[in-house]
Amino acid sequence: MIKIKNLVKRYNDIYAINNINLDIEDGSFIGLVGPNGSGKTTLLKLIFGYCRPTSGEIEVDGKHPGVEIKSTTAFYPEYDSTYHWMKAKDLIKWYSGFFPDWNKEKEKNLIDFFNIPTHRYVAHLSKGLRAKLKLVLTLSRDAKIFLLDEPLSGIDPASRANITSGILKAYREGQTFIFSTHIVTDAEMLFERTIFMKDGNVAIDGESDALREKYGKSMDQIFKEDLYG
């Protein structure tokens, strides 16, 4: 599904993506594991076409990253994209018509999940809901792809595991997520395999059981002690 060769992202003499090489299969749910800066939020804005390399080559359902991965990439930001001036229901319905594959249903089911008040303007919503919102935005699609990037990031821990697992509610087989995070303990549970970034490389990247069996440690344990302690 993804094919990633060589890639390098470099910002005068600051590297990004310093020659990173990754496959990531179709229907796999991805752990993309690091602190900020590590090179996590550079790396699906490539993959989405939101910047481009400075080398190398990056391959979505075999197409070059732009306009026609978008037809089947989801992306949830990490910064606030919101209108914060609309309603959250109007909101919804003026973005869904964007996509012809938006699953009603789906929106439905997620809204009651995470109790979204939609009659509220967005700006009087708190910093979880919003987060919960733009989860409604991206994960209301049928897309193939779902690049989520830090969707706990600022968020307190009761939310955090109400939006891990409205997350994985809206998992459906055969769909690939990245799921982006500098905090494991309470998305570990979601990742078949996980891939650690540091300093732009990929530091260490594997199936979660057998890292675990590895280290015997948790994905959380590595993160904090062989990686980043």
Second form
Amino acid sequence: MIKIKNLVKRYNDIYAINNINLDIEDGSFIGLVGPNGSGKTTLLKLIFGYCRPTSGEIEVDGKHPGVEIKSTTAFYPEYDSTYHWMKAKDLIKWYSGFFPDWNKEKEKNLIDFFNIPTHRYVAHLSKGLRAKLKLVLTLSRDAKIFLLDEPLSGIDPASRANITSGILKAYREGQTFIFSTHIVTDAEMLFERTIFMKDGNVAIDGESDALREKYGKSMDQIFKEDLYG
Amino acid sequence: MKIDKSKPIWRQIVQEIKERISRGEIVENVPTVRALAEELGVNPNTVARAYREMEREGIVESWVGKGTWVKKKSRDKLKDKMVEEVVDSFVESLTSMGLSKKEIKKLVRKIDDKN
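If the one shown is the form predicted alone, what is the structure of the form predicted together with its partner chain?
Starting with the chain above, the whole complex follows.
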């Protein structure tokens, strides 16, 4: 359970997060939807503990973000992997050593599913393959909470379905996934609940199928027509 | 199955499974939640919700460890209901074209003679 109370994050005079209150139940798969600059990445970083709130509170299973939750939370960063000088297989082996919850079978299944040539240097992989490699590093853990920051960003349209299928395959009931994106249509069927962000705040939040019923629209249409149109 | 993302997905799954049962494509075992979720590319919890609804309607039953099964009488019941719906819409469209019930009956009898 993630509890967020009166959360504010200010960078100088800009409010990246402007008073957010959220409860996220265990086992929910959440789409965190919004344009660039709406506060999605900042919110994920605050939950994980990469940065500290200006004011307000976050509790993850009763613990504070940071060191206390690293063993149960996996984070997929948007920035490109920096380990270009390693071979993919060596990077995976080295990285897996940090996590007691590493699941070798999931690692193998994901490598096969994404068709990653692990004998190659990271620097020699395409951008799409590097994103997939990053997903292997994130999703091979048996973590309780997965925070995925823009896993579809920079992925060409033809490969997006492959990425979302891989994420769906790795997802296990009972795990909590928060998947941030500004590309909604390719991922919205994964989201049980969709949280739309605008200017550092939650604009619309609800069970995706209930929102479909209420608006008679897809999450993508709500995003484009009702919030930012 | 083509999913319309502007309508609740769990309802479309219920409809799809009912159709598969009435067409005889699903006889006993309903696909597992995970298998159907991966086939359709939807969240497994959405599929589970559709199955719960079908269980509530008495179409299927679930047993822990055994999966979800179609109840014996479900197929006939679903088929009857779908036939009824097709007949209703058939009559309705002919009525809207100005045909009377009597004329429609006559037409149906004609089909019978042809075969």
